[in-house]
Each structure stands twice: as C-alpha cells, then as structure tokens.
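Consider the single chain below, provided in structure tokens and representing the form predicted on its own.
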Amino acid sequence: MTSVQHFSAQWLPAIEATLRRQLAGGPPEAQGMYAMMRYHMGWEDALGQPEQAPQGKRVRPLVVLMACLAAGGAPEQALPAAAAVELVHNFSLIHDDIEDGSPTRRHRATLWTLAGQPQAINAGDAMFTLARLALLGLGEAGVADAKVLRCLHLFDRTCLHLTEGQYQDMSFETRPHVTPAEYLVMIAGKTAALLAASAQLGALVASEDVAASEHYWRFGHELGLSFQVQDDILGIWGDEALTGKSAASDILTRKKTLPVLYALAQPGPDGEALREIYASAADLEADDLPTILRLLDRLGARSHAEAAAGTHAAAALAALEAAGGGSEGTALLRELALALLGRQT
C-alpha cells in the first residue's frame, strides 16, 4: 500500500506545477505584483531570480488529493482544489505577517518588509482572487458544474471563517479576559477551517454523497484543533533545539494559548498569582519564567492541554472511520494525521 512519503513524491510535483501556472500570468504592467507573490511562495528571490527557498509542507493540498482518493475519485481531478487551498493559505500568511508586524517567515524577509505594506496587501488580495480562479478550474478538469458550485460555496464560507478567526485572534491581544471556550472558537476558524475544507473539497470532487463529505470535514476540523493545541504545548514545553523557538517568547509576550488560558481560569491562590502576573503592566522578563512555569505546572495546564489534544485527535480518527472511504486513501489520511499529531516541531 502507498505510504504518505510515496504519495507525496508522486503528487507534490503536480501540485507545484499547478500552483506555478496560477502565478505565471498577468499583464506586463503588473508583473511586479506577480513577482511579489512568487517571492512569497519561495520560488524567486527579492530580485526576481529563481530560488529554492523553504516553501512549507503543502499539507493542505495533499489532504485534498488523499481525501479525493479515499472517497473514490481520481486525485488528478482535484488538483485545482489542491492549488486553491494552498493559495488561500498563503494569502492569509501575507496578510497575517502585515497585521502581526512579522519581519521573517520561513527564515526569509516577509513580503511586506521588502515591498511595503500597501503593495503586500495588493499581492495578498491578488492571491486570494487567484485561489478562487484556481478552484473554478475544476470545471476544466471534468468536474460537474453542480459539484463545482458546492466546492465554491464551501471555499468562500471557509475563507470567511479564516478571517473571523484572525479577527478574534487579534482582538484577544487587547482583551484582558479570554476564556478557553472562546479560544477554541478562534482556532476553529484560524487553524482548523482550511484543513477541514481541504478534506471535504477532495471528497466533494470525488463523490455525489454530500452527507459523507461531512465526515471528511469533521476529520479535518478535529485534526486542525488537535494540531493547534499541540502547537500551544510545544510553544511552552517543546525542545528548543527541535522547535527552533524559545518557550520564553510565548510566555513573555503573554500569548493567549490554551494552557495559559486554562490556568488563568483556575480558582485558588495559584490561579490568582498567575492572574496578577499576567495583569501587571510591567513587561515580563526572563527571570519571571521559572515562576510562571511552576504555576502552570501546579495548575495542571499541560495535562489539560494534552488531554484536549488527545480528545480532538481521537475525534478526527473516528470521523475518518465514519467516512468509510477507500482503504488506500483512508490509510494515507490516517498516516498523515498520526504524523502531524506525533510531531516534535
């Protein structure tokens, strides 16, 4: 049976070729904007010369093709949808970098630091539009019009959820109180929505069974929630040598992740002590880390987050089982899910 490694080796070149076709055009007077998008994708350097920079793992487009195979379809027919989800993911990254003021992504200067915020916004908007046009390419791939319309509806609804999640995430930065329940709603939009749509899009391309496609949506949704909660755990307790990121950054910037929010909501003297630290107007320093980590441990923050990640992971695998798809595609999705959930970086 095909492994994720073999499937990726087979289909990543086709995904990449489809993506490059989407960003290769444009009128001569707008080529600078297309070059900006290609820079962000890691294909060109700041001078427009070919480059092989880090490009991400292409997890979402692979999920589209695997779900299509699991639901009984031909993965090549879902390539336009695979390109669409990767483009909209990168559109969101371009805008996120601007909104967060991030100077680097994937060890390179972010687009806005080179082109300025206004032009980077234009490039992001263009990439969003190209993502929708890529999805409409399903019709040219032989997908029935009714299916294309269902896919487009799902895609647009997902993009709305993405922006809602980003809005909530940004609003949390200035809110003194955020509940764990509110946080889960936020990551359902910002992190899980596109992964859920990726799985459902593949199933919708393959099959007329819309009800069955909902199981694939649930698989991606729960997988996305578990992935983000695990990321929260790694952001505090992960091995810096593996993650490449210091736990100090999440804590010292008072980042509102699930372990922290759970601990802040706990009663008693330890919860009160943590709330006082996080409510202080003074900047947190490295010397505060041992105290905060000790309070998080006593309040059960890590064990709560690990239990939540496990619950969502189990729900993802249960939804995949309920989908009842073809053995090869289902096995690939299960293998990919377990690899994502077992990661240390």
The other form holds:
Protein chains: 2
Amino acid sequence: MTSVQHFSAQWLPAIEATLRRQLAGGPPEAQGMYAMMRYHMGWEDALGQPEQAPQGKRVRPLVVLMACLAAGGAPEQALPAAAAVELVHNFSLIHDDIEDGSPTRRHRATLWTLAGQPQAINAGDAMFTLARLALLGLGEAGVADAKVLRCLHLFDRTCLHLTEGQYQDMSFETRPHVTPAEYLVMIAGKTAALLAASAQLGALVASEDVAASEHYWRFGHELGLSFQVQDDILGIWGDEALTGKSAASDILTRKKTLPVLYALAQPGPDGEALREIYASAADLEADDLPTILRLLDRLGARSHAEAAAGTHAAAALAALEAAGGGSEGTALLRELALALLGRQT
Amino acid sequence: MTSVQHFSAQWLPAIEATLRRQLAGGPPEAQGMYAMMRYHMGWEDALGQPEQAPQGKRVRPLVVLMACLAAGGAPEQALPAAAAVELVHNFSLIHDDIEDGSPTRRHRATLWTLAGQPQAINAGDAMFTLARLALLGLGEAGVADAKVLRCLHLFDRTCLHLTEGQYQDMSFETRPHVTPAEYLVMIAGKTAALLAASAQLGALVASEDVAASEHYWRFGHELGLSFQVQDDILGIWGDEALTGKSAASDILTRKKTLPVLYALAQPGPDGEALREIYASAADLEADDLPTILRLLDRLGARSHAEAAAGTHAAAALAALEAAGGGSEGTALLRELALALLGRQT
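Given the form predicted on its own above, I would also like to look at the protein as it appears in the form predicted together with a further copy of the same chain.
Below, the chain from earlier opens the complete complex, with every other chain and molecule after it.
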C-alpha cells in the first residue's frame, strides 16, 4: 500500500461522513430537492433508495487534508473545507451537465435528465449554497475567525474564477479561432482553480503563514494545468481499453484541446490542411482519423502538449518544494501529483 | 417628500455605486459574462451600450440600511450587505426566468432569451458568487470578524431557504393538491426569507445584540408574507389600469395562490364546483371568469386572504416594536412597510 492509499483509507470515511451530513438535512417540504442532490452524489438511486454508484476520486478533498498536514495543521480541522471543495465541484458538474446537455455522467443518467432542467438548476444552486455552509463549519471546528474569513475570500474568488472559465469554455464552442494561450487561461479557471484553492485552503487552515499558502496555491494550479493537458493527450492518443472512451473521440467531436489548438495555429500547408478540416461543416468519420492524426503528428501537436504537461508538472513540484512544508504531508502531495500525472486513464 | 423618499434619495446612489462596483471587474477574457450580468441589472442593452432600463425598487437593500440605522448603526457600514441582498435577489431572478421559461421581465427580454440557457445559468452562478463577495466586503468596511461571520451564516442559510422555496413552488405546478398551509411555507422561503434576512443583516452589522436582530428578522418575514398574499389578491382582483397585468390573469393561468388554494380546500358544492374547474384539462377563457369569481366570492376567498395579509402585517409591525430600535430607523421601516402594504400595483 502506498502512502497515498494509506492516507486515503484513513481519511476518506471522515470526508464521506462530512459530505453526507451536509446533504442529510432539509425541511420535510423540500426533501425531494435533497434527494436530487444525494442522487447526483451517487448515494441514492432515482427512487431515493441507497446505492453505491461510482463516485469521484475525491482528489480535491484529499489535497485539502494533505496540504493542511504539510503546512503543520491537523487534517481533522480542515474537514469542513474538504467537504466544501467536493460539494462545489459537484455543484459545477450538475450545472455543466445541463449547460452541455450531457445525458450521462459516471455511467448514470445526469440529474437534469431525471428531474428536468428547472429542478436540476435549482438543486445545483442548493448544493452551491451547502458548499459554503460546509466551509463556515470551520468555525465550529475551532478555526479562528480571521482564518475562516481568509478561507471564505479564497473560496468565493475561486468560485468566480470557475464561472469565468466555464463562460470561456462555452464561448469557445461558437468561436472559429481560439489560441493555445486563450485555452490555457480557460483551463486555469475551469480545471486548475479549484485544485489550487484546495491546496491553499488546507494551508490556510493550518497556519497564519499566508505567503507559504500561496506556494500551495501554485502547486495546485500547475498540477491542474498539467492534469488537464494530459487529459487532452489521452483524449486523442489514449489507450481505449484503459480510458474507457473510444479512441480519438475528442477528434471526431472537434473538441478544442491544447494539441489541436497548437496544431491549428501552425503556419504552412499541414496547418492549412488541418484548418480546412476543422472549418468544414461536414461530420468527421472514423475514415478521417488517419489523415488528421498524421497532420497532428507532423505539426508536433503531441510533443508540444507533452512538453507543456511536463513543464507544468515540474512547476507544481517546484512550488511544493518552495512551500517548505513538513516531510510527511509534502511527500503525500508529491506522490499524489505523480500518481495523477502518471495515469493512463 | 416622505421620510422614506428622503432616505431613498440619500442612499440609493451609494447602493447603486456599490452594486456597479461589484459588476465592473472581471478579467478581459470573461467580459462577455460581466456584460450579461449588467444587461440583467438594466444598466446596459444587449449590445453592451449604457441604458437606463426599469430597475427593481431596491426594497431589500433599503431595508438593510434602515434596519442598520434602527439598530443603532451607521447605514454606510451596511452597504456591502445591501449590495449582497440585491445581487442574490437578481441571481435568483436570472435562474427563475430560465426555470419558468419567462420571455420578459421588467418589459425587457430575459437574459436567457438573449444569451441562451447555458450561458445564462452560468452568469447566474457568477452573480450568486458576487453577492457573497459583496458581503465579505463588510470586513473592509470596518465590521468586526465575528459580526461578518454572523452575517455570512445568516446569508447562506437564507440562500438555502430560497432554493427550498423555489423547489416547492416548482413542485406545486405538477401536484393536483396543495394546501394553504403548504403555500405559506413555500412563500416563507421564496418571498419572505430574503426580506427577513435583509432586516436582520442590517441589525447584525449595527449591533452585538443578536436577540434584537431576530425581531428584525421576524419583521421582514411577516412583511414578506403579507406582501406576497397582497400580491395574490391583486393578481385576481387588482385594478388592471394600476397593476399593468390583465385582470384575473392569475385565474386564467390557474396559478396556485392563497385565495384560490383556500377556496379549493372548502367543503360543499361551491368548493366542489371550483375543484372541478381547476382539475379540468381545458384552457380557461375570459368567459369562465364570472363563474370562477362568483365561486371565490361565495367561498370567502378574498376575505380570507385579506385577513391573512392583515394578520401578517400586524405581526410585522409588532415585531418592529419589539425590536426596540431607535426612533428614526424604526419610523422609516414602519413607513416603508405601510407603503408596501398599501400599494395597489
């Protein structure tokens, strides 16, 4: 068992218990709304019966607790923040699924397909609110008022950053030209901001050293960027048997990810050929794949993306080093980062 | 000029400036999202050009400042809370309009009809977050940490209450039977909760006397209930020339409001006749109105609703009395309450 596996086995039950406590309440007249949220979390089926559906990996709450430990605090005290980041992540998934019209998530029907869009929008709003109420629980966990307020500021600025990233991501769909630089700004909000906040929240709970907490923010930010770019690589060149997604699915849907945007921005005939394919109105078929993959290869798309992922991964580890935290928590964060970046699924 | 008009003239510019500051920021790449929010607020047209569209009456922020004054504080200090309640009110309108499929609000196209549902959901989430960030501004306005945290707790519990009320309201549409008691619980969340919180927030900013602040909460709660029931009465028996809505529009749409729910719950042949009309699948026409209005009259629907509005209004004024605040602020809140309850539009 690795140290991360050991830490997860130790803390996941407390994380789950804190999350469930947040969604257990509610007045009798609004129980249906709380059941919707529990369905989304994978704890209940559509009829409100307990089930154990596939859940997320709880990466963000684990990062909160590990960063708290690294910065010299007791993970126990950071549990309300761990619950808050997981709830806000799930709130954003509920609304994203509506915004994208996604029918399934984690192999189950998305909430809006069962409850309708109006009730699902509202249940998302409720989960967003419960995330903040969870964070306010830091006070009851004995965290000093000034620290709680620091965490609330960071949390709300992060939520705003999430909406800004989501705005950009949706606006990319209707824009013909998106640059790699714009893409990196977008994923900084949509993917990296919450991981960055998770690491910093743990550090802010642990210590008064706000400057050190910013290194933890940077660690999560760079890790999030690296993770997303690696996700982009897997979406094109990943092993179908490992990712569970059909190979090159991101190509067929013309998804604007870093390798593609990089290739589309290259001058010369290969870039021109790719731009023509991406600009055409015709659906892409499996037959088109060899041509597109050859163009991406000749334009250096994969090696550019791999280099970018590597650069951000190195920056994450350097930021962790600079934070100068305790050896146990720092080792856990490093191991978790390497595990996330070494994944093939 | 009444005292309320004088107070409004004095404070509305500062309220507007605080609101505009919240929506003025944002990074270059997300300016489109901030423009959506400014459009919703009536400050810009669909092309982002300044306009002066009809806005809300800013009742909630005025209540915050008046309650702050009544509880012995300086209204200036409560401006961040005043902006927060107005922003959360407008966030809820953005999402309500999507949930209800409403094409217009305040004589303008609703945000989702211009920006599409996905971007409007996300812009609503952003405004919700900006409301919280506005409230955190209390700290910069010199309010002590413990007070700020008290305000944040109240604010988030209120937001949760809003989603619970909205859940109920939407679920009523698909339910054949709704009792008057259920209706009052729903409007306590959907309409009264934010007015109650507005009054209590002002008091919490002003003073450490949490017990007194609860009287202000009760004042806003009872005022909100009375206001909504009066709105129900106007929706059926209001003067078309004054309300701007076609007379009896709430009847033709079979809206489940207190007078109707009360009448539907009455035993006997008149109640039975009304139940049959409301249960039928056929559209209601203007021809049906005289019969329905006669049944409502014979069942005592209007007098029941008027009595309920009066009871809640009296309870609001009694709570204000019990709060024992300063004479100037208390007189303003009383005058505002009476003006709201005496309205015919």
